[in-house]
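Only one chain is included here, represented as C-alpha cells and corresponding to the form predicted on its own.
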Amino acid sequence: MKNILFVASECVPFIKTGGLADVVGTLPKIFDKNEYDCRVIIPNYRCIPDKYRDNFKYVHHFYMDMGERFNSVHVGIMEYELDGIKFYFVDNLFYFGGDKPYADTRYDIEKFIYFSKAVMAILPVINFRPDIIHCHDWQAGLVPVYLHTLYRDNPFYQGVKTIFTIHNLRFQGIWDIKTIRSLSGLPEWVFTPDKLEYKKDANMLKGGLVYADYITTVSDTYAGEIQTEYFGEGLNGLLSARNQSLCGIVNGIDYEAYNPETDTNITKQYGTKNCKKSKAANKKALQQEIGLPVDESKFVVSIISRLTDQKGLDLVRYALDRICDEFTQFVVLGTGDPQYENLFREYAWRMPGRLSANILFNEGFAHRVYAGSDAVLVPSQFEPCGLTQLIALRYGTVPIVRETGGLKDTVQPYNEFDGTGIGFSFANYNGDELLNTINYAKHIYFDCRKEWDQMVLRGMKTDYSWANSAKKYQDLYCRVLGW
C-alpha cells in the first residue's frame, strides 16, 4: 500500500475557482484503493458550501507556533469522507474566515506558511505517515522546504518524498524575506539565491521546486515552455536546471461529471449516435434562453473562460467585429478584469442579435452553452493544460486553440487532405491569425458539413478521462519511491 498525501488551495467539490481543483477532487478518486490510500487536506474555508461543512467531524485541535510572529496559532482538523476518500480541512477562522478563498497578496502569504506548517504538524496527529507527498501549485510551496529543515531529523517523516506539480508558474507566492523568515521561522540559509531567493525577495513556489523530489506540470509542451525565458516566469533556469526531474502530464477531465449521455443540466442528453440532431435541439434551447434569434444556421461559437489577458481576448477585442458576422452568433461566459467584462457587455448592446454576454459563472449553463455551441474558442496567450477544450470535445463541440501548452498538446488541428484532426489551431499570438482560423473553421462548417459532423464525432471519441493520466502518475509515484 502506497500513502500519497495531496495538498493544495483548492479542490472540488467543496471550493473551486480553477482547474486545480479539479484535479485535487478528481485524480485521487482514480487510484486503486488496494493499492493506494490517498487523502487530500485543504484549507477549511467559511465559504465550503454548508451541505459538506455542517457534516465534517471533528478530530483534534492543538497549538503551533509561527516563527518569531506567533507563538501559539490555533491549529483544528476536521475530516470527510467522500468516494471512499479522507478529506482533512485545516481550521483556523482567522486565516480561512471569509467569503473568498483568496484575498490580498500579503494576507495569502500569510495564511499559506500558516497552512503549510499546519500540514506538516497535523499528520502525526492523523497518524498517516504518507510516502510522497503532492503539492500543487504556490500555496503548498513551503510543505517540501519545512520537510527538508524545521522537520528533517524528526523521525516520523524520515523517507517521505514530495513531488510538485505547476498548474500556473504566474503565480508564485512572492513577499520580502524579513516577512517571509519571521512568519515561516525558517532557518536563513534557505533564502540565499540558490533556494528561496528571488530577485532579493523570497518566493514560495520556487522553494517548493528547489526542495521538491520530483517537479511535474500539467502538460507535454508546457513542462517544455517554462524552460524557456518567454514561458518562465523569471525561473526558468532552475527549471531547465532541474529537467532530469521533471516531466508534464496531461489534465483529464471526469466523464461522470461532463457527459452528454447523463447530463441533467442540458435540453436534449445525446451521445455519438445521436449528435447531430441533439445539438441542433441543444443549440435551439440555447438561443432561446440567451435571448438570440433562433436559427439553427448560425455558426455558433462561445468563450467559456476567466476574462483575462491570459485567455487571449485582446486577439478576441482586435477581431470582434469581422467575428460577428451575419453567419454567426458569439456566446460570452465568465466574470474577470473589468476591461473586458465591459467590452462585452458593450457589443451584446450594440449588436443585440449577434452577442450575448453572460458575465457570470455557473456551473448548470455552462454545460448547456457547450452543448449548445458548435465551437469553443481558446486563444490563450499561454495555457498550462486548459479544461475548456477537453470539455467541448466531450460534447461534440470543435475547439479553436492557440497552439500553446496544453491546448498544443490535446488539439490535433484538422487536416482537410486526410480528413484527421479534431479542432482548429493557429501558432501566432496574433489576432490576424485567429480571424483566419475562425473564418477557416466557419468554410468548413457551412461549405463541408459532412467533414465538419466526422470532425465531431472524432472529438467525442477521443479519450480525455482521468483514467491515462492516472496511470502516468502511478508510474511517477513508483519512480519516485524506488519501487
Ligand code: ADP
Second form
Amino acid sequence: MKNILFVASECVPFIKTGGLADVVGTLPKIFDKNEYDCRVIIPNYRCIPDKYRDNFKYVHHFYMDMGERFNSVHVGIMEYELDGIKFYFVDNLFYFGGDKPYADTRYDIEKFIYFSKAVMAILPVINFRPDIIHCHDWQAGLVPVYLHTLYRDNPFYQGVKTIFTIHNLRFQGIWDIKTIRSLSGLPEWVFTPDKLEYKKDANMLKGGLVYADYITTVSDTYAGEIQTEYFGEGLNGLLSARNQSLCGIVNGIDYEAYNPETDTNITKQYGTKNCKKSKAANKKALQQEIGLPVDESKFVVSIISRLTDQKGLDLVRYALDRICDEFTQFVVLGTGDPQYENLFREYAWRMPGRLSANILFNEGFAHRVYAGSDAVLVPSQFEPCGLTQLIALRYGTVPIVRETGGLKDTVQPYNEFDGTGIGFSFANYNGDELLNTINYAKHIYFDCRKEWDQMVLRGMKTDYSWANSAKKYQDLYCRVLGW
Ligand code: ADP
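Now show the form predicted in complex with the named molecule, given that the preceding structure was the form predicted on its own.
Expanding to the full complex; the earlier chain stays at the top.
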C-alpha cells in the first residue's frame, strides 16, 4: 500500500476557481484503492458550501509557531469522506474566512505559508505518513522546502518524497524576502538565488521546484514550453536544469461529472446515438435561458473561461465584430479581469441577439453552455493543459483552439482530405489566424454538415477520461519511490 497526500488550494466539489480543482478532486478517485491510500488536504474556506461544511467532522486542533511574527497560531483539522477518499481541511477562520479563496496577494502569501506549514504539522496528528506528498501549484510550494529544512531531522518524515505539479507557471507566490522569511520561519540559507531567491525577492513556487524530488506539469507540450524563455515565466533556466526530473502528464476529466447521458444540469440528455437532435434541443433551451433568438440554425460558439489575458481574449477582441455575423451567436461565460468583462458587456449591448455576456461563475450553467453550443473557443496565449476543450469534446461540441500546451496535445485538427480530426486549431498568436479558423469551422458547419457531424462523433468517442493519465502518475510514484 502506498500513502499519497495531495496538497492544494482548491478541490471539487468543495471549492473551485479553475482546472486545478477538477484535477485534485478527481484524480485520487481513479487510483486503485487496493494499492493506494490517497488523501487530500485543502484549506477550510468559509465559502465552501454549507452542505459540505456542516458535515465536516472535527478531528483535532493544536497551536503552531509560525515564523518570528506569530506563535501559537490555531490549526484545526476537519475531515470528510467522499467516494472512499479522505479529505482534510485546515481550519483557521482568520486566514480562510473570506468570501472567496484568493484575495489580495500579500495576504494570500501569508495564508499559504500558514497552510503549507500547517500541512506538515498535521501529519503526525492524523497519524498519516505519506510515502509521497504530491504538491500542486505555488500555494503548496513551501511544503517540500519545509520537509528539507525545519522537518529534516524529525524521524516521522524520514524518507518522505515529494512531487510538485505545475498547473500554471504564471502564478508563483512572490514577495520580499524579509516578509516571507519572518512569516515562514525558514532559515536564512534557503533565500539564495539557487533556492528561493528570485530577482531579489522570495518565490514560493521556485522553492517547490528546487526541493521537490520530481516535477510534473499537465501536458507534454507545456513541459517542453516552460523550458523556453517565452513560456518560462523567469524559471526556464531552473526547469531546464531539472529537465531529467520533469515530465508532462496530460489531465483527464471526470467522466461521471461530465457525462451528457446522465447530466441533470442539461435540458436533454444524450449520447453518441441521439446527439444531433438532442444538441439542437439543448441549443434552443440555452438560447431561451440567456435571451438570444431561439433559432437552431445559428452557429453557437462559446467561451467558458476565466477572463484573463492568458486565455487569448485580446485576439477575440480584435476579431469579435467579424465573428458575430448574422449566422452566429456568441456566448461568454466567465469572470475575471474587468477590461474583458466590460468588453463582453459592451458587445452584448452593441450586438443584441448576437452576443450574450454572462459574467458569473456557475457550474450547472456551464454544463448547459457546453451542451447547447456548436463550438467552444480556446485561443489561449499559453495553456498548461486546458479542460474546457476536453469537456467540450465530451459534450459533442467542437473545440477551436490555439496550438499551445495541452490544447495542442489533445485537439487533433480536422483534415478535410482524410476525414480525421476532432477540432480546429491555429498556430500563431494572431487575431487574423483566429478569425480565419473560425470562418473555416463555420464553412464546414454550414456547407459540409455531414463532415461536421462525423467530427462531433469522433470527438465524443475520444477517450479523455483519467484512466490513462492516472496510470502514468502511478508509474511515476513507483519510480520516485524506487519500488
Ligand atoms: P484554468 O484552470 O486556467 O482556469 P481550465 O481549462 O484548466 O482553465 O479549467 C477551467 C475549468 O473551469 C473548466 O472546468 C471550466 O468549465 C470551468 N469554468 C471556467 N469559467 C467558468 C465559469 N464562469 N462558470 C463555470 N465554470 C467555469
